[in-house]
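Only one chain comes next, encoded as C-alpha cells, the form predicted alone.
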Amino acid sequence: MSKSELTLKFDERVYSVETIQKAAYRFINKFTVDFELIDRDILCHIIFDSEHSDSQLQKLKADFKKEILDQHLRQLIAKETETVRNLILSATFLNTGLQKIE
C-alpha cells in the first residue's frame, strides 16, 4: 500500500469543469483534485489523502466517474425543468398571501 496519485482525462465537450468540481467535492474526505485544462481536455490530478491498495484505488476511481455522470445528469435535469420549477415556486408564493396585490 502506498499513498497514490492518478490522473484522469475528460473531454470538456462531454463534461463541464463545474460538473467535475461538484463530483470532486463529494470526495473531499478521500482525495483532493487539481484541475488542468489542455486544449479540450480537463485533466484531474487526484491526490489521495491516505494509503490505498490498487483495488481500493480502482474502486474510488470508478466511484468518482459515476459521481461525475450523476452530477452531469443532475445539471441536465435542472436545466430541462427550470421553467416548471419556477412556475411552481411562483404559484406557491402567490398563494401565501405574503404579497400585496395593488
Given for the second form:
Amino acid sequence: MSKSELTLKFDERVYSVETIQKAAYRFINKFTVDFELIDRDILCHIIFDSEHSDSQLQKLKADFKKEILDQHLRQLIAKETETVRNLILSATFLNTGLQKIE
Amino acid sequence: MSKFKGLESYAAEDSAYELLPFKFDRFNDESYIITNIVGEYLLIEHEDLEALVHRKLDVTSRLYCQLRSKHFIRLPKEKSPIELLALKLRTKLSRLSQFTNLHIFVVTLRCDHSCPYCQVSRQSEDKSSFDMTRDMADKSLDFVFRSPSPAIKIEFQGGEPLLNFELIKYIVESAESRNRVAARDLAFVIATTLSLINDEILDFCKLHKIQISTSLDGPEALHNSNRPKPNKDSHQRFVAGLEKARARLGYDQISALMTTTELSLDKVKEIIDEYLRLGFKGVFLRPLSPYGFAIKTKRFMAYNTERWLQFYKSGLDYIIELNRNGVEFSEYYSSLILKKILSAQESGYVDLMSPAGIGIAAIVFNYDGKVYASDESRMLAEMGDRTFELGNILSDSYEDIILSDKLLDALEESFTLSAPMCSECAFEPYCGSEPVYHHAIHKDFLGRKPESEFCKKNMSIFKHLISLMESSSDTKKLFLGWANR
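For comparison with the form predicted alone, please write out the form predicted together with its partner chain.
Full assembly next; the chain just shown is listed first.
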C-alpha cells in the first residue's frame, strides 16, 4: 500500500510553530507541509512529493519528529547563549575600527 | 595524600557551568556533531547532548574536560573562553577588512584547444577582437591598486592567455612599476595549457617570478580525450612544456588542476599515478561546474554528485594509502577544508567563504572591459546570465563597481549565518555560500539547501573527512599536516 499524504498533530504548549516550520524546511526535497491551528493543536498536513510504502512513510515520519526535537533543542541553546554570543562578537570587533564610536 | 587535587575540585558547584554558543547536527545513526562559533568540533552521543544542555554532565568525565577545553562550556564569570573565542573569530574574519586579493585578467578569449567541458565559451585562435586592450588593462590596474589588500595576486586567464602574451608583458611591467610606490606583496600567475610555452615566455616568467597554473586531467588517453586538439597531442605538449618550464622556473613554480569528466570516474588511481609520475605533490579532485560549454554540451549532466563523491572518496583512500607507504602526496580540496576544520585560519578559497568570496576575494576583468564578481560569474555571463556583471572598467569607477547593488545584494542575501538551514547547520563554519553556483542552478543566490547539490557534496565531504580522522589517529596526523601547510 502506498500513500502520499498524512497529518500529524502537535500541542503548541510543547512545540512552537516556528520549531516545526524549521524542521519541515529540512525536508523540503521530500515533502511539503500545510499548517492548521485548531485550539492548542498544530495540525501538519504533509504532502509527499512521491508515493511511499508504509515502511518508508514510518521512517520519514520518525525522521521528521526527531528533527522537530532537534530544532527544539537548537532553539533552547540559541536562546540561552544569545548574550554570550553577542559578548564574543563584541570582543571580536573591539579595536578593529569597524565599530562606530558615538 | 595526592599532590594534585581531583577534577571535581575544579568544577563549579552544582554543575553550574554555562553554555557557550554551539550548533549541532546528526552525524550518523549513533552520534551528533557539535561545533562552536569558530568551528571546533566534537562527536557526541545523543544522551550526552541532552545531558550537556540540561546541566547533567558528569564533571569528572572526559567529555566534560573536552567541552571545556574546546570552549563549548565555561564556568560562571570565566573570561578566558570568551577572549580566546573572540581572538580565533577575529583571525577567521581578518580577510574581510583586506578584501580582494585575487585579480583575474582575461587577456584573450582565443584558445588553441576545443575542450567540450570548457567553462568559458572560447573562440578560435585568429579573432583578435577577443583580446583585451591596453586601455582596459591600464584601467584594470587602476582598480587593482585601489584594493586595501596588502597582498595582490594578478592571474592571467583565457582562452589561452599566452595567445596574447604581449599584453601579459605590458600588464606585468606596468604593475611592477606602480608597485614601486604601492609596495604591495605582488605576485603573478599565468593559467595556461602549456601548449604554447617557449623560451621567450619562460625567460620573462623567470625574470618576473611568474608562477604557472596548468591543467592535467590524467594519463595521456584521458587527457587527450578531455582536451582535444587537431593533432591529438595535448598531453604530449603538456609534458614537454612542463619539463621545459620546470627546468627554467623550478619545480615549485608550476601547479596543475584536473577536471573530472565521465571518462575520469573509474580512473581515479590512474589520474593520481599520472600526477605522481610527473612529480606533482598533490592533486585537486574537481567536479565539473555548471557553466559554459559543460552545460551546452550536456557534459555537466553526465554524472551526478553521488557518483563524483565515490570518485573523490576512492581517490582520497588511495592517497591516504600512498602516504602510509611513505609517499608524500595530498588532495588539495580536502586540505582547504581541513584548514577550516582544524585551525583558526581561513583558506581563502572563493567557493568556501561566507560572506561569499565574489568580488571581495577575487574579481575578474574580462577581455571586453566587463568586470565580473568571479571567474564563474563571467562563465555564467557567457551563457546569457549577467547577474554578476558588476560594470565596465572603461566607464565605471572603483566605487561604482565595488559598492554596486549587484555585488552587495548577492553578498548579503547569500550570507550563511542568516540563510535558512545554513544558519543552524553544524557544518556552517566549514562551508561557504556560493551565490554564483546557486544562481546558475536555482536562479537565486541561496537555493533551497535540501535540494542543493553544492550542500550535498560539501556536507558529505565534511562528514567523510571527520569520519576518517575519528577512525584513525594516523589519518588525523596526516590531515593535520595538510591543514597546516
